[in-house]
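Take a look at this single chain in C-alpha cells; it is the form predicted on its own.
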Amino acid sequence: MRVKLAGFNIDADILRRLESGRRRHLTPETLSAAYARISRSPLAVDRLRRQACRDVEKARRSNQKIIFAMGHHSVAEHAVFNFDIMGVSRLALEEIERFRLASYTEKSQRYVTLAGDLVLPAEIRSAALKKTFRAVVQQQNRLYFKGFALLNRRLQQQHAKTAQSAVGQRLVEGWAKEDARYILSLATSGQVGMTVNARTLEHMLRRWRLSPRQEVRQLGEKLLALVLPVAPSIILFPEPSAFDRDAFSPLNEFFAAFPAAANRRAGTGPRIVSFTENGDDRILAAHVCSHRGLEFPRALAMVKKIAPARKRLLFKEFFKKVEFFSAMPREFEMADITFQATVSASSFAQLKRHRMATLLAGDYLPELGNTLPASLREIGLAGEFAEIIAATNDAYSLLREAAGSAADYILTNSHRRRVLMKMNLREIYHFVRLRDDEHAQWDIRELAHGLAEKVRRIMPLSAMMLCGKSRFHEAYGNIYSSPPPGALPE
C-alpha cells in the first residue's frame, strides 16, 4: 500500500508571494485533470499527477473534454476552493448556506455584538423609501442595544458565579445577545467562510443567477470572475438551463388561483404531516436484509411476525452500549417523518444548518406574526418590541409595492415562515441529540423537543433513545436502570 498527501488548503496570500513564473501551477485542475485518468491510464496517480503538473494547458483540455464531452462531472469534485464572503445581508445568507455540498462558517448573531451595519438592497430606489427603510432598521437597532444592555445586566447578576471568569461572563454575554437579536433586521450584515469543490460551486450559480434579490445574483457573478482565470476549465455550466428557469412555471400558474391566505393562529410547532408506516419493523427487517441476505417483503414479513416484547428486547439489546455521540446505523434512515412548522428567522439560522434533511421554506409573512423571548418581556420591553414590530410591517407593505421581495429585508429576526421538512431517523437522533439539549438556544430547542415526543409515540422502539444530549443519561437510566456506558461516577 502507498498513500501519499496529494494537496490541501493554502491561503491565497501565501500563493501570490510565489515567484509569478511559477504561478501557472497554481491551479486545482490539475488534479480533477490526474484524477479522471486514472480509471483508463495504467500510470500510477502519483506520475498522473506530475504530468498533469508539467502541462497545465493539456490538463485543461483533458477535463474540458472529460466534463462536457463525456459527461463526466464529478471530476470537478476534486477542486475545491475557499471564499471569504463579507457585507452581505443575514436575508442572502440564507440563499447562500442552503446547499448541501459545501462547508459554511458564519458570523455569529449569539457571539458578537452587532455595530449596526445593513445593507441596503439595490431594488429600492426611491430616496424616500431608503429614508423610511434606514429610519425603521435604526429604531430596531436601538431597541437592540437597549435590550442587550438590560438583558445582560440582568443576567449577569442572575448568574454572578458564572460571570466570575472570562468565560462565564462571555458566556453570559452571549445569552443576552441571543434574545436581543430578535428585533434586528434581516439586512443586518454579516459574514461567512465558504468551502465548496467546483462541481457544487457551478450549482450554485445556476441558482443564483435565478435568485428574486440582486444582492445574491451579483455575489454569483464576482464568485465566478474569481474562479474562471484559476480554474477555466471546470466550471463550464455557470448560466441555468431551461429546465432550471421555467420548470416550475405551468405549476405556478395553475396553482395561483388556489388561496394563499396564512392563518397567524396556526400552531408554531412542528406537525407530523406524514411518516414511514411500521417504521421499527421496517429498521430490523433492513438489518436482517443486509446481514442475511434476503429481499426485504420476505425480511420484512418475518420481522412483522414476532412478538410486540420480543421486539422491545431486541431494540433495548441494541441501545444497550450507545453513548451520546453515537451516530445511528443506516438502517434507521429507512424510516423516514415529514413535519411542518412555523419558525422564526432566529430558528431558521439554525434549522438550515442540518443540509442532509429536506427542508422547503416559504416566504416569511408578517401576517404569521413574532416570536417574543420571554425575557424581553419580562425586562419590560414587550411594548417597545410590538410598537416596532408594527412600524416595520407598515414599512414592509410599503416595500412590498414598490420593490417586491426585497421588502424581506426589512422584516426581522423575530418574523416567521413556515418550513416543510423531511428527516430520516439517523438524521433525527443527529438534529435532537444537538438541538433539544440544555445548552442548545431556545427556539431552536423548543421544535427539537416537539419533534422528538412526536416522533417517540410514532416510533417507540427504534426512537426509545432520541433526546438531547443533556437528557441522555436520564433518558439511559429509565430504560436500564443503570448508567450508560463511559458514564462517569457521580
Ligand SMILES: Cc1cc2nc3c(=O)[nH]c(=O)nc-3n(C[C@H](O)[C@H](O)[C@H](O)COP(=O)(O)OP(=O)(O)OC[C@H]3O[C@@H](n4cnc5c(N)ncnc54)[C@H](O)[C@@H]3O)c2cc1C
Second form
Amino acid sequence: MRVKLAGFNIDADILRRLESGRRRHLTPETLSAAYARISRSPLAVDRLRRQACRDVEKARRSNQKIIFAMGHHSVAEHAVFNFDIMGVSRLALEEIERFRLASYTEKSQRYVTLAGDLVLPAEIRSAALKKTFRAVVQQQNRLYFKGFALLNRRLQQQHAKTAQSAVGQRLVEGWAKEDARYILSLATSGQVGMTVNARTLEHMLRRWRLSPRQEVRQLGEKLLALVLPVAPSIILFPEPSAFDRDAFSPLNEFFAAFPAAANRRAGTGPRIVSFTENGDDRILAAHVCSHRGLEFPRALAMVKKIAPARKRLLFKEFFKKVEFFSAMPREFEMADITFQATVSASSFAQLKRHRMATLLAGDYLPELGNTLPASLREIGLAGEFAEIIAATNDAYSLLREAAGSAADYILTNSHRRRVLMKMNLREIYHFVRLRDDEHAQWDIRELAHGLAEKVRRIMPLSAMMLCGKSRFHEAYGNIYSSPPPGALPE
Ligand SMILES: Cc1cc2nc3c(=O)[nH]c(=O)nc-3n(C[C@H](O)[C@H](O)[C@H](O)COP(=O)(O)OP(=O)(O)OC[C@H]3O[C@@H](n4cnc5c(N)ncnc54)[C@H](O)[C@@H]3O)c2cc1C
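Other form of same protein, the form predicted in complex with the named molecule, not the form predicted on its own:
After this comes the whole thing, all chains and molecules, with the earlier chain placed first.
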C-alpha cells in the first residue's frame, strides 16, 4: 500500500504571498485533472498528479474535455474552494445555505451586534419606499435594544451565579440577544464561511442566477469572478437551463386557481404527513437482508412473523451499548418520516442547517402569524411587539406591490413560513439529539421535541432511544434500569 497526502486547502492570503512566478500553478484544477485520468490511464495517480502540475494548461484542457465533452462532472468535486462571505442579509443566507453538499459556519444569532448592519435591497428603488423601509427597521431595532436591555438585566439577576465571571456575563447576554432578535428584520446582515467543491459551486451559481433577489444574483457573479482566474476549467455550466428556468411554470399556471397557501393561522407544531409503514420491521429486515444475503421481501416477511415482544428484546439488545454520541447505522435510513410545520424565521435558520434531509419551504407569510418569545411577553413587551409587527406587515404589503419578493427583507425573525421536510430515522436521531437538547435554542427545541414524540409513536422500537443529548441518561435508564455505558455528556 502507498498513500500520499495529495493536497489540502490553504488560506488564499498565504498562497498570495508565495512567489508570483509560481502562482499560475496554484490551482485545485490539477487534482481534478489527475483524478479524472485515473479511470483510463495505466499510470499511478501520484504520477498523473505530477504531470498535471507540470503542464497546467494541458490539465485544464483535459478537465474541460472530461467534464464538458464526456459529462464526467464528479471530477469537479476534487477541487474545493473556501469563501468568506460578509455583509449579506439573513434572507440571502437562507439561499446561500440551502445546498446540501457544502459546509457553512455563520455568526451565531446570539452575537448579532447590529452595528449598522443592514442590507437595503436594490429592488426597493423609490425614495419614499426606502424611507418606509428604513423607518420600520429603525422601529424594529429600537425594540430590539429595549428588549435586550430589559431581558439582559433580568437574566443577569436570575443567573447571578453564572454572571459572576465575564464569560458568564457574556453567556447570559447571549440568551437575552437570542430572544430580543425575534423583532430584527431579515435584512440584518451576517457573514458565513463556506467550503464548497467546484461541482456544487456550479450548481449554486445556476440556482442563484434564477434567484428573485438581486443580492443573491450579485453574490453568484462575485463568486464566479473570484474562481475563474484560479480555476478557469472547472466551472463550465453556470447558466441555468431552460428546464431549470421553466419546469414549474405550467404547473404554477394550473395551480394558480387553487386556494392560496395560508389563509388561516395553522397550528405550528410538526405534523407527520407520511412515513414508512412498518419502519421497525423494515430496519430489521434491511439488516437481515445484508447480513444473511436474503432478498428484501423475504427478509421482511420473516421479520413480520417475529413476536412483538421478541422484536422489542432484539432492539433492546441492539441499543444496549449506545452512547449519547453514537451514530445510528445506515439501516435506519430505510424508514422515512415526512412532516410539515409552521416555523419562525429564527427556527428555520437552524432547521435549514440539517443537510441530510429534503427541506421545502414556502414563503414567509404575515398571515401565518408571529412567534413571540415568552420572555418578551414576561417583561411586558407583547403590546409593543404586536404594534411593530403591525407596522412591519403594513410596510410589507406596500413593498410587495412595488418590489415583489424583496418585501421579505422587512419581515422579522418572528415571521413564519410553512415547511415540508423529509428525514430518515438516522438523521432524525441526529437532529433530535442536537436540537431537543437543553443547550438548543427553545424554538427549534420545541419543534424537535414534538417531532421526537410523534416518531417514537410510529416507530416505537427503532426510535426507543430517540431523545435530546441532555435526556439521554434518563431515556436509557427508563429502558434498562441502569446507567448507560461510556462517558457522560457535558
Ligand atoms: C447548540 C448549537 C449551536 C450552534 N451554533 C452554531 C453557530 O454559532 N454557527 C453555525 O454556523 N452553526 C451553529 N450550529 C449548527 C451546527 O454547526 C450544524 O451546522 C447543524 O447542527 C447541522 O448539523 P450537522 O452539521 O451535524 O449535520 P447535518 O447537516 O444534520 O448532517 C448529519 C450528519 O451528516 C454528516 N455530514 C453532513 N454533511 C457533511 C459534510 N459536508 N461533511 C462531512 N460530514 C457531513 C455529519 O456526520 C453530520 O453530523 C449550532 C448547532 C447547535 C445544536
